[in-house]
Number of protein chains: 2
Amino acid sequence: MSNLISIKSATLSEDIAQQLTNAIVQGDIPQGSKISEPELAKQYGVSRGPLREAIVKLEGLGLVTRTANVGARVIQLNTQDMLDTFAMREALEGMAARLAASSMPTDEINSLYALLDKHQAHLDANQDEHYVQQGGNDDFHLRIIHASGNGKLIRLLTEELYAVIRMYRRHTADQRSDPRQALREHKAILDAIANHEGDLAELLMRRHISRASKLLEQAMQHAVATSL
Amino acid sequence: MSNLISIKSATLSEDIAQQLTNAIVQGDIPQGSKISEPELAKQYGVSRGPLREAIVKLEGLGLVTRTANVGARVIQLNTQDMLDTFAMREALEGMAARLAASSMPTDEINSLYALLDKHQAHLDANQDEHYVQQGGNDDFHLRIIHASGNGKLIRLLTEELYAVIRMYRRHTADQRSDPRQALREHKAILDAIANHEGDLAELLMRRHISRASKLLEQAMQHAVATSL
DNA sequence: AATCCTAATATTGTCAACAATAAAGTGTTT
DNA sequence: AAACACTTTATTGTTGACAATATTAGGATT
């Protein structure tokens, strides 16, 4: 029932890993829930082999935790882990912004300005509704990261950490954040990059992420408080 | 022939993953070589199942690259990847040093001073021979990282990135680096931490890693040059 | 002799069955 | 009634066999 969009991969295990990742990030498989191998295998119509491989991959991504002879569990988001993760993001994406400022080609800069215009138009047209940029090529942060030119940094942020970050974004951020403020900050960062001001670009990116982190923290504390 | 020290894990696949990691880091399995599942399975006396699981884990650690229907290959160290990795290390371990400066308990600080004294004594006794601190509790960098108190940062650096870093250290660093200079730098970093000077601790750690990176770069370029 | 095509071989991907461990259920004892 | 021990059940870990893909070897063609 779940594979509405099934992207044919070279191998089943890749396919399953992708689908499981999406299911977890979107909350289709709830946080903290147990991953039953027989159940999911039946659900996706594969045997346990490739499914296990997919689970091992998700463990590497930090989306599930595994215990020997017991099984896998979807991670449970919590404030401390979020703060820890976003503190790392500050350092890493700040670094990415600095690198981007010294190496981003002009056409890519223009392309990013166009993207921000598109975001702006979206906000104007849809009464400040958040633009859904989950992981795609319209994600400002991913574009900056790729522009860093540091292959290891790109892999780490886009392939290993971003699934979890997307989870935090989706589950709590949107309702409280101010999209227009975020857009202004994106624009300021891009300006700094366009002017090749690496230090400023890093500073602004760090501040931007730090601010998002604080908003998320409030939202999560609030969520805990109201659930008591 | 390889499992001289076999650490009994809860599961075979963990065990194999550990042994494979060590074998690759130490160079027992050469860089760029192909990982043959049937061959290794026979060698370690297990079936292909757990061995495959181990390979998937190593892929997550960045120690091997896998291609569908073709197989896995041990990574090939190269200068660009090293520079990219160490640039990330600068940002992350710099952050760790700063955090450590604001939270490290006194007894841990004293314990680290004792460790550096031990390193000093080792250098005095063994005519500047490099102290082998591969991954153990005697590794200064690992101790700082753990002292950061940021769980995500600890996991990332110690479980996901450190295998590759150890590879770089082992394969090229030792012959060219000056152990006494490194020790002095470690001491300066620890002094800053002990004085709760976070900014300084970060600066010194970044400079320390940057310097190691430059030495490694020279060593690797030299290695390439002499092999032509 | 070199290149292309085809057949044989080997390796990876997947599956289903078995073994080992943990979880759930049942009955017994205090 | 609660706690413990034991049995039953279900899940994970592991294995060996089969299917699909890639690599190699050999022969035909230019």
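Source: prediction; values computed, not measured. Numbering follows the first chain given and starts at 1. Basically, rigid core = biggest C-alpha set you can superpose within 1.5 Å across the two forms. First, how it differs from the form predicted alone.
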Given for the second form:
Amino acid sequence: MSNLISIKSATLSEDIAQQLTNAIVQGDIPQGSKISEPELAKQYGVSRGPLREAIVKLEGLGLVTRTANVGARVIQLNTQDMLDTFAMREALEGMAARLAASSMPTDEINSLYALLDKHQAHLDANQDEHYVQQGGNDDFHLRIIHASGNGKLIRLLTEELYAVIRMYRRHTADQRSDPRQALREHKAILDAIANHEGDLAELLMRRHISRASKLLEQAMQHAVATSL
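Having seen the form predicted in complex with a further copy of the same chain, could you give me the form predicted alone?
Chain only, nothing else included.
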């Protein structure tokens, strides 16, 4: 019986962690805000135990920091952390694209082409308005990461970096220019993977993320300047 209770508790804490992650990424829980366990426990209708487990998971994802005598707070995005994070992302996702070029099944490649067509349709229907980057199967990058087949690489990108990367992407989505350029780059990467050109896929992915990093840096600097 105690084992069943433990499993149920773990499942609950994971569910809460996912909901809190989404709330932080979407900005519903603001950057730098203090995490109030009583308020969150009331909001989600849970006891403090599973909530604390969820907050520990958020610390592991890099979304929350804890300071002695202060407690837990949502991270505050900053340019240097973004540059450090995206430097790691560039190297790791470049590797993922190279590995995916030799292992991604044809049906998954076709599914990704369909996803890019969906993104194209969104841009056509919404006057080039940025499509909000989604998690799960709608995230082009995440699906390439999983197609790499490298468990350690997948864990690093999806468990340790992914949530923070989503936060940066979401935070500056409305300030980035030319979403069609990003879509063209996605298609070029997928073409290289479909043609089993691993070196080219890695090169294009690294260039794509390097460009995104530069655009994010400009957007963050602009946000700081306009807030003064």
